[in-house]
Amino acid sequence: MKAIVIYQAGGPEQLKYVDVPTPQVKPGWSLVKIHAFGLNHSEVFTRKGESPTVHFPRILGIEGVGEIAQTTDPGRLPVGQAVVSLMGEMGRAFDGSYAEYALLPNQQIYPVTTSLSWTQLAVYPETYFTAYTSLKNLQPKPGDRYLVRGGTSGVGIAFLNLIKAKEPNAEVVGTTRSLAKVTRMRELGFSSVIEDQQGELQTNGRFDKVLELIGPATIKDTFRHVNEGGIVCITGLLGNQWTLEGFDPIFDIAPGAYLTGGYSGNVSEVRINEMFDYLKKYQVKEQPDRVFKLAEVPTAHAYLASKECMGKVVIEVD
């Protein structure tokens, strides 16, 4: 089969398009024909060698959509069944979706019923599951004023779409470091846009619910813009800082506010179906920002890290 294999850490050029043996099924694992997958910033970190538990060579890819090619669970996962898979050490402890086929644990393969194209379906699994989990953690209420710090990211736009589909008049403000993106962000549905200048928001405004996608690098500044009783959910690490350093919860959390975290690794079939039910009920729709072919993954990685990227980058395997 064709696959993208990384043999050593480095830039996008380390992602090699090569022929490798198709994986053979083993007890408790089934073979999935990967039709499409989304790219994620965590895969960029891994490519750079910033995931210490990941050893090379490795086929990356923490999510994918496709169908069962060979099964060890014909009752739940019959051959031809449409499925999604995400997280669970996929593309980290074992080979992931950057390939024509992926051998995955049965408990990490989730059957879906959908009329979407594979490319369209690939927009949703990891990105929307992360955004949906974060939205639940923020305990949304009618009239909340939202801030998405990191509003041009795939998760940021997914979060916006989840809110706006259910509550079209909700105020959802996005941040960006590039003012050149303001017009596009407004077209996507953000109520207004705030510049994020060297880790400081250029506003005196305050918000009830904040999705923090830059992460620990900006959390102190974020809490300067949170109303009493507000909630901040750290979900992303776009600021390339993994942990809170020099953070005093007594003084750095805004008075009466709360801090929580969103983690897309808490995946289950029940939660996946709950998300897809939400998408269907509120008719949440989104198109990928860009679509690349499997052989173009190095170019797609470069695009994902560029200033031009805004939204979900999808790879077509077929």
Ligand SMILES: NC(=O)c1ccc[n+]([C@@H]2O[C@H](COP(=O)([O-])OP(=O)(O)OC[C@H]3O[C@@H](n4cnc5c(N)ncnc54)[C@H](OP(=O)(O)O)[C@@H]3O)[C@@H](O)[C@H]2O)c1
Contents of the next structure:
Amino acid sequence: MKAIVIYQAGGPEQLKYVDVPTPQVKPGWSLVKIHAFGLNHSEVFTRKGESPTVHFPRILGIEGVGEIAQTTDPGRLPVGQAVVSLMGEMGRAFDGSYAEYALLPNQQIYPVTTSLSWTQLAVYPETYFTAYTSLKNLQPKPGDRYLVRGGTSGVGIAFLNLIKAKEPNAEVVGTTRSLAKVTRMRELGFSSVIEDQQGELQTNGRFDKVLELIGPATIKDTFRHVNEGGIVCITGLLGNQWTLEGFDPIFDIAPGAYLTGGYSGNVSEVRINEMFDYLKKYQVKEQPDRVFKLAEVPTAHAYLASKECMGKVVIEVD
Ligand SMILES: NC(=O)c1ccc[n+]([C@@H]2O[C@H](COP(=O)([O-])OP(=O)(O)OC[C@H]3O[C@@H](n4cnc5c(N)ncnc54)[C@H](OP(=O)(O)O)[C@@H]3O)[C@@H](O)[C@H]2O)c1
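With the form predicted alone already on screen, would you show the form predicted in complex with this ligand?
Every component of the complex follows; first up is the chain already shown.
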């Protein structure tokens, strides 16, 4: 089969389009014909060698959509069944979705019923599950004022779409380091845009619910903009700082506010179906920002890390 294999850490050019043997099924695992998959920022970290537990050579890709090609669970996962898969060490401890086929543990293959194209379906699994989990952890209430710190990221835009589909008049403010993106962010649906200048938000405004995607690097500044009783959910690490250092919870958490986290690894069939039900019920829609072919993954990685990228990048495998 064709696959993108990384043999050593580095730039996008280290992602090689090669022929490799199609994986053989083994007990408890099934073979999925990958039709499309979304790219994720975490794969950029891994490509650069910043995921210490990932050993090369490896086929990256932490999510994918496709159909069952060979099964060890014909009851739940019959051949031809449309499925999605994400996380669970896919593309990390074992080969992932940057390929024509992926051999995956049955328990992390989730059957779906959908009328969407593969390319459209690929927008949702990892990015929307992350955004949906974060939104739930923020305990949304009607009238909440939201801030998305990292508003131009795939997860940030998914979070915006989840809220706006249910509550079209909700105030959802996004941040960016680049004011050149303001018009496009407004077109996407952000109520307004705040500049994030060297880790300081250029506003005196305060919010009830904050999705923090820059992460520990900006969390102290974020809490300066949170109302009493507000909640901040750290889900992203775009600021390249993974842990809280020099953080005094007594003084640095805004008075009466709360800190939580969002993690897409907490996935199960029940939770992913709940998310797809929400997408259907509120007719949440998002077009991919850009679509590339499997052989173009190096170009797609460069695009994902570029200033132009805004939203979900999808790879078509067919
Ligand atoms: N917790 C979880 O389970 C989970 C799951 C999925 C993703 N994530 C995390 O969520 C974050 C977003 O993921 P994604 O795939 O949606 O990202 P993405 O689309 O690749 O994000 C791109 C955006 O990140 C911003 N950015 C890049 N480097 C930055 C920096 N050094 N400081 C501040 N902003 C920076 C840029 O915004 P501007 O140039 O407009 O400022 C850019 O538009 C990532 O940290 C990812 O690892 C976490």
